[in-house]
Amino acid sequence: MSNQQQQQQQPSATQRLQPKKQTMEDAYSPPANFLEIDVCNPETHGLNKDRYTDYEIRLRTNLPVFKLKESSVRRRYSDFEWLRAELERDSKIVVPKLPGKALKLQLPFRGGDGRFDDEFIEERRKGLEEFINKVAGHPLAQNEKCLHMFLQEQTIDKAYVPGKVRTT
């Protein structure tokens, strides 16, 4: 008998696992864990140099370490900056860049609506977006109470003590 027929007949360790059949009650039941961020609904507000643009936070998750399973806030690019301050500082995580400052486009004498221009806002909109989904995707992120009080909380307080979230 040759090398290769030897081989056929022997099951091997590396073998195909045979994919269990999918059930319609498998297929269309919720995930087992799944987190859902969605950045949306830009309003700008004030006038001249008091002016700013906020976003909706909203969160929708079945992970037992979230208090609230739906949550619904806004946040200014501001407050993401103090979030990825406050992780740099605390957690062991690599933390992702914001989507940078509009300086170009707040200098005097510029065309247009500079930082609120519509498209500014949006690309700033999906920046901010992927920012939170890498961060509170992060195993180690969603233990820090910063990221919780940032996404389920109505008001940021910034006077709050670091560290951990407990799950009980």
Contents of the next structure:
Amino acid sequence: MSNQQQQQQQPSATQRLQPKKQTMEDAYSPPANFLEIDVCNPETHGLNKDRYTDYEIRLRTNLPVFKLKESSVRRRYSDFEWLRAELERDSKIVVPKLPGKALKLQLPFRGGDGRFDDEFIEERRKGLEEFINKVAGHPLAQNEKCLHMFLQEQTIDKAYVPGKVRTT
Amino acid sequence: LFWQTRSQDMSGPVTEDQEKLLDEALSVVKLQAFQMKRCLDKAKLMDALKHASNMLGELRTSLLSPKSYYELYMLITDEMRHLELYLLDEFQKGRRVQDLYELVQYAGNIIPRLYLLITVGVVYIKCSEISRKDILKDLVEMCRGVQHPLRGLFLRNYLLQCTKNVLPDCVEEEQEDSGSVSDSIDFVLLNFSEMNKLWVRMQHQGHTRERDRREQERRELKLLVGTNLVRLSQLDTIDVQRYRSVVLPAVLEQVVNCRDALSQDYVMECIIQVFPDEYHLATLQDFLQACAELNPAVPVKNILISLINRLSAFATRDGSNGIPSDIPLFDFFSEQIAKIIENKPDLSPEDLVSLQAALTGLALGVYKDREDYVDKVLETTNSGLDKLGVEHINDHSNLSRELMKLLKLPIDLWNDALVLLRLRHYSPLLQRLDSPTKKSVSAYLLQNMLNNGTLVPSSEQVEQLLDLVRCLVADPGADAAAAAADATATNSLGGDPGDGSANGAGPGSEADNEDLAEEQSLLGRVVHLFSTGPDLLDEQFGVLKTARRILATGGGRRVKYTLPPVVFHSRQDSDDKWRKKCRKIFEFCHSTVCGLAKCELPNLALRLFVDGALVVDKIPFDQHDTRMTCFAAENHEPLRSQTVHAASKLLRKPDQSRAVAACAHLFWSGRPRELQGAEMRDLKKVGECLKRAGRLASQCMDAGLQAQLYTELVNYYLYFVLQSAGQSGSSGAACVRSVWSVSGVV
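Shown: the form predicted alone; wanted: the form predicted in complex with its partner chain:
The next block holds the full complex; its first chain is the one shown before.
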């Protein structure tokens, strides 16, 4: 008898589950996975041999892991190289490749502006934008201090102490 | 594997790519559909399902814009009909496919799986396999598996379309588990909430810079969401009670909580359009309450105006019972509008006015005899505009247009200008407009009066009316007080000497003059409506005096249109029994016409004088001697000399000549009272006239015309000579001599 009772009380494996009704808040709030990084406004600084180009890295997000919901910093290609190296060493992710260095373009007899050529800069900009969006979107990369410093601090302190970001 | 953030999810579709992508997808569909149908012909169901699955797989794409996706969806769902019909046929012939419902769930990808499940589920319902209630619940729940906004919206639309005719529509379950209307309501409401959720979520998909494009795409898809409400309205078993207690609260809950302006705007409008007006009347407070809780970006005024207009139309439709008396419709909306105005400090003046216009339309439509309602709305409008600090209303602005619309409503719907005069707040509102628009509305009112033959029976009302349309009556600043000061004086038409308009030769442009002519002739025609009725001569006279006084302030240009009607109108009323009154009337006319003459409108004045003379002549007095004698000598003389004077001032010499000659008759056959009925026969004066006419004729340039004039003069002379045969005197001889000299010239 008790067995029978037990059987009657036990739900069948294919019984329909009643889902919990979704709250209005959950249903209609903007999704919490908003992360948008634009690499834009390339500017070439300096003169002649000491020239270099940097880009604005503009970030907008609602992810809790980022301290600032909006930030804008300027970074050059070598900064990206630095970031890539840090992440490769410390995080467990397979870091995507950066757009190419401009070695071929820097040969002396080559015409044009070389690595300050508009077309080259635009190609590089696109590549950098793709790179940073992929990287910043990865939860494991989001744990690394170097990424946050790269994205949201005005200057990169290369003498920093590498480590993980403490989740609050 | 990288975590997908939103910005990477959906890149903006480029138009040329779209065409190519769509074409590719469509050709796959056509191919697979062909194969599917071929397999069905051969009764190879499993193979057919495989092809169907392939075909449905095209709907898994993320690359198509909503427009392209829609086209693809339409083609595919058309083809799915074939499958459904085949299955229905098989089932009805008793060839049930075992466990088909379970079978299709083995499809690998969720999109083909769910589309197939819906198709099969509906077949099961139509063939009464398994419980209808269970299947419906299963289908609407399963669709949760697709959370991608575009794909999810179309999937749920497919569900809605397929189940169109199988939703239970009865109060009680007919068989066990066949479901009742409550189940249908739950089904549709759940589908609606999920679709609204996906629709709202669409705005967050993709890069911030694409926001406007996404909003446009959302607008293109709004009908998908609205179809749920349509489906609810098609369930006949839903009555007012169920609507009020179950349906509307659930819908409003979604609308208010989604906090999305686009969705709120559309869904609220949809509710108004889709459900019957009786339902709206029964749920007015709930609906209006929700309106107050909407996102500030929603143009609530449009929603309100929609609702007000719909209910007005409902109440005034032929055969309708009108609004139930226990629903104070006007008060509800009045309050609601006031609340909106309070809560929206940035409400523009034209929005304020258009809201009030809708309310006015309601008052005029539903509560036609409540003048106080309309006046109240006008009062609110006025004070609302004051609060917003509106001073000058630019002629071509939206505000001007809206205000004009509002002011025309009472004119059109009452067709009785006298009611307008009773509204205390109509004129202040009208005066806010800029001159051209103000004139336009005033002219509209006057035209309405003419069309409806609205008589103005009292002096007071004439004054009110002319005050209302004062922009037509006089230039702003014309001193009405100065004109009023000499109300009975003969020379009261001062006009505005400063601007030269009193001379009638103002520098206005051609178009200006035409417009003025039109306006004033309108005003002039309206003068004929100033009528107290046939027996009230005293009042009538008073009315016309008032009219003249006010119209006189218009200045020379206007007066030539507006005063003659006053003169004519007053003449019409001369009652031959009232000799004294008659005299007063003629004095009145005389002074008016003198005034006109002063304004250098001699043509007109002359015509009116002569006219006057004719009228006096025609009045059949009891005593003959009162003909023309109602003027005492002292009045007739000025009349005569003025006539001559006016005649000589006519523009063209030939006219002058003829006119002066005609005046000779005045001196001949006029019968002043002193002579007791005998004709004047003032030969001397006659001679003078004719001589003068002769002089004028000699000044004519055209010899032929001159000749003609002289000939006419000879005729006159002969006539008088013959008439005066028997009268001796040098005058007579002088006449005869003149005849010979004139004919000599000829």
